[in-house]
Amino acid sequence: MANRFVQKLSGLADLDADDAAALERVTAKPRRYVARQDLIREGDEPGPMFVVLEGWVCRYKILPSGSRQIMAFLMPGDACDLHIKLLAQMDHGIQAITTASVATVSREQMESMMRDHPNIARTMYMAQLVDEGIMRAWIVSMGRRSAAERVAHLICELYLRARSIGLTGEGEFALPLSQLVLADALGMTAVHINRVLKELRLAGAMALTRGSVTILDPVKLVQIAGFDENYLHRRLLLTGLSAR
């Protein structure tokens, strides 16, 4: 089985042999975990940096009404923290969504092996940049666009991040998110998204059925999305989701 987090880095920039190798042996040995158990939790003592190899994980933190906000999707590839370990604390909690199997690379092996392969410190810090642009697109959606733009914009997101490593059909992937999992990334309420969902599978741009999404009119969707890709840097201009 491919190493996504290789497959990941590999798209941002030019890996060689020795690089994937080094890559592959510090996330050779990676740990279980089951949905809903976290990974680490706010207010715990940093750790190492975490890789996902399969499944997904996200980032929320809880507000002291109890409600939750997802602040981040991690699906297969994706590393979180490079400098997390400079903190005194989490500020915020990790936690698989699906089972999901992820590495752990202490800081002493990161800094060794972006110290021995420029070419994986290079990406490491376009991968990071990649992940503060999603960020801001995040709080864009927040403050400024309508539900049904919100909804259009993070599949349209989603779909592109999981084509990039493999994880697509034409026009169809795997999506093992809950409603009520979407309405906390989204700040809604299960009752809204579900309305919206309805609302864009009417209008021919999508359908969400348990556990996957096809796309049914991707102009349509990145229209309705307003949907500039660029925020996510990918090297190669992939086809199906573009405005252009």
The other form holds:
2 protein chains.
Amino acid sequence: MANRFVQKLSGLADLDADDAAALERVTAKPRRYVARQDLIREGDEPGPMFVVLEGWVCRYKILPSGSRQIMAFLMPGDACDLHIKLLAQMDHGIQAITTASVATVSREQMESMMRDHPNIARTMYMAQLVDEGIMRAWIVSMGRRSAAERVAHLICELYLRARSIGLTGEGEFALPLSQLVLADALGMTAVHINRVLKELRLAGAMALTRGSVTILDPVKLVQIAGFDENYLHRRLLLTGLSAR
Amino acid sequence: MANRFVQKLSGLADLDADDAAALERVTAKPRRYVARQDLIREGDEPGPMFVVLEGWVCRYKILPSGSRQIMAFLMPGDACDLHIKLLAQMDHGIQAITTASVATVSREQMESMMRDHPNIARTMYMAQLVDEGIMRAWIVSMGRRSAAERVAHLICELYLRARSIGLTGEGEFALPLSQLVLADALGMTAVHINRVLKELRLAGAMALTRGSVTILDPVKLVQIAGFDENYLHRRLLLTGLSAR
DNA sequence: CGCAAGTTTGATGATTATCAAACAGGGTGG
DNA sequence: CCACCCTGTTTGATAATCATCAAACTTGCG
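What does the same protein look like in the form predicted in complex with the DNA, given that the last one was the form predicted on its own?
The complete assembly is shown below, putting the previous chain first.
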């Protein structure tokens, strides 16, 4: 099975066989985490860079009130901040959502790889820019979209991201997120998201069942979401969601 | 007057006179923008890196519905993404809020400076990490804080950021943002923010008048916001807001 | 089989948006 | 210099969205 890290970065720029080999080398020895296990916690001193190879992971923060906000989902192929070591301590936690296989890349490995493979360096900086774009899109969603629009937008985002690492089927993909997790990501309650999902199902846009999403009508879903895939900066935009 | 860019980066790490001189050199020829003028628009091809020297600037996006969401405020000393040139087109716009003086740094200047001054490179990567932390904090605010908490949190953030570039007075600072602009940043309406401001004023926490904010009770404001300045990654945390 | 986690539905209430309108201030042109 | 206009602020009335509380139901698993 293809290394998801290589696959993801290939979706952003061209990598040659040599680059791919280097990427596979630094992620050769992943570690397993079980669901709910923290990779690193708020307040911890940052360590190596994480690269998710299998399973889903999230960045999150717990507020004094006890409520949780998820700020990002990392799926296979995704890495956390390259330069994270520069900070004295983490301002948020990173946790496995499902069982996950995660490689760690030390700062030294990172630096030598980026020095020897300028193409990889460029592509990883692009990936970082895309991740920032995703965060901005979340801010837009939280600020200006209704609950239904927000759900639809997130599903569009996750579908395209999953697609670029070969994890989607025909208008359908595996989404191992409970409604509570989705609620924590979208800033709403599990009760309300449940009602919104019902609404989207009845509207014939999408249907979420345990562990997987079916996109019933891509055009309708994109329209509800007000989704513009531009911010994901993939090459081959024509192969996107609505043009399926 | 001190160069705000130097001043801001000095708040994150130590820079020597040589570093400071290099930073001043690349920002020596700023350009003026009037309020509401775009530095760059969504869809444009990214150009040089921007460094704000005077005035306020924001990242924003206009939705199909016509509503606007501001995703970041840039104040003097703040720079936009180092590697932005790697993307084919902007996924959001950047606009002056007030009259602003903005320097542009070309990719070549950038690269040679970062090669010759590893300290600057490290510090700018730190600044980028802090900016990402600020975005995550915005996501948390939008997702899990009430309108009043969100306003209080933003004011705490902006106060500390202004403070680190020497723009604050005694429990008071200049904030050239209209209530409409604040609303667009916080994902609410101008009408509602006005009521929230009144509430915060009556509670004796803070008072916003045209162009400036007075922090009436730092402890109370921090408490309402649930503010933890850790994510700004300043050195000298003891000199923060609540310990005034 | 029984428990734990997750999903679904109902009833009610709080928060925030929307619509409407009055008011204040700053700048411009007659 | 004043009238006017534009932008921004403030207040009121009403409605939509979403949270909260409560409880039944469903599914997977030891």
